[in-house]
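First, one chain by itself in structure tokens, the form predicted on its own.
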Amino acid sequence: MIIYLNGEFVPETQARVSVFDRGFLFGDGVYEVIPVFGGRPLRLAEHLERLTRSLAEVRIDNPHDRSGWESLFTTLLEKNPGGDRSLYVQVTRGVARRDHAFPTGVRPTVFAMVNPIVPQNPAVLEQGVAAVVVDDHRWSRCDIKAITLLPNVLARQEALDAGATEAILIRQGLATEGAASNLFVVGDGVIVTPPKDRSLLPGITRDLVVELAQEAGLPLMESTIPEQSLRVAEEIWLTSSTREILPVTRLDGRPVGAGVPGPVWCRVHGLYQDYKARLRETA
């Protein structure tokens, strides 16, 4: 694999980051994950807008303008040819002696790599996945796509330990999102997803799903989801850039709805696949 690190494209075995990098010492940085289908990044402008916002919120200077990022990604994809892939980019505050205060005169560390997107197991699309409900112990600025992900890691591992795929997080009685995904439920035929605020990450795939459902005339609303509503939902979905739209058919060991992917999920999943096909055709 060829990666990008601070202005150079190098084999991964040759990449080196200082132990004094604030990303290593403090988790002081942000990141983005951008899926690429047929050589075309999905919603690149929106991903770059979110990256720009995250950098501004943590007060790290953006190391590139939009054209600079696009050029970097194009070259990185050319050096790592393949099928469907995802771009991972991480920006930290840079290298400085350990001190909580922001250092002066340092340059951000910029790292980017390409990973293959593994096609979803057909069994998942036929049977769905299991999820568990856990308390949301994360900080209050989940709208920033920060690299400080230890609470998410612990929640996801709790799900895996329980034989589930994902953890759905509960904060003050409300379902916010998954450990690494956004949340949708269907009740009385209406699609519901929590509104974007500081308690959850504004997902690019989430927004695309909202847009596709609305364009298709499907009833959808952005509203808080009490834990009880989650437990009586007809359908539950989890969305992310690389896993797309996962149907949850078991929650804490109990069936969701009929215990199989529901009809509304089937419709929206088809709309998403059609969108990807159109993106590939423009490559």
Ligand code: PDD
The other form holds:
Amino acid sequence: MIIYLNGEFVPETQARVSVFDRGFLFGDGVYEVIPVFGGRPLRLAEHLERLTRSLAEVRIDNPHDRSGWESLFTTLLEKNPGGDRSLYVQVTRGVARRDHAFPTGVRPTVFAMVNPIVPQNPAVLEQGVAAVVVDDHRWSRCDIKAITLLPNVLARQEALDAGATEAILIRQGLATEGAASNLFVVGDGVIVTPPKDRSLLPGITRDLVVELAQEAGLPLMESTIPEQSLRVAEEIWLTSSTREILPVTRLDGRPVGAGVPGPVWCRVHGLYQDYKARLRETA
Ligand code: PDD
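Previous: the form predicted on its own; requested now: the form predicted together with N-(5'-phosphopyridoxyl)-D-alanine (PDD):
And the full complex, kicking off with our chain again.
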């Protein structure tokens, strides 16, 4: 694999970061994950806007303008040919002696890599996945895509340990999102997803799903989701760049709705696949 690191494209074995990097010492940085289908990044402008916003919120200078990011990604994709992939890009505050205060005169560390997107197992799409409900132990700025992901890591592992695929996080009685995904529920035929605020990441897949559902005339509401609504939901979905729209068919060991991916999921999953197919055609 060829890695981008601070202006250079190098084999992964040669990509080295200092132990004084603030990403390593403090988790002081932000990141993005951008899916690429048929060589075309999905919603690149939106991903770059979110990266710009994350950087501004944590007061790290954006090392590139939009065209700089685009040419970096294009070169990295050319150097790592393959099928469907995701771009991972991380910017940390840089390398400095350990001190909580911002260092002066350092340049951000910029790292990017390409990973394959593993096609969804057909069994998952037929049967759905299991999820568990766990307490949200994260900070109060979950809208920033920070690399500091320890609570997310712990929540996800709690799900795996319980034989499930993902954790749904509960904060003050409300279901906010998954450990690495956004949340949708269907109740009385209406699709509901929590409004974008500081308690969750403004997912690019989430926004695309909202847009596709609305264009198709499906009833959709942005509204908070009390934990109890999960228990009586007809359908639950989790969305992310790498896992698209996952139907959750078991919650804490009990079936969700009929215990199989529901009709509204089938419809929206189809719309998403059509969107991807159109993206590939523009390549
Ligand atoms: N995570 N919420 C959280 C906490 C996430 O980490 C993610 C994605 C999402 C979905 O956002 P998007 O649709 O823009 O991918 C929501 C990425 C994939 C990750 O950390 O690998």
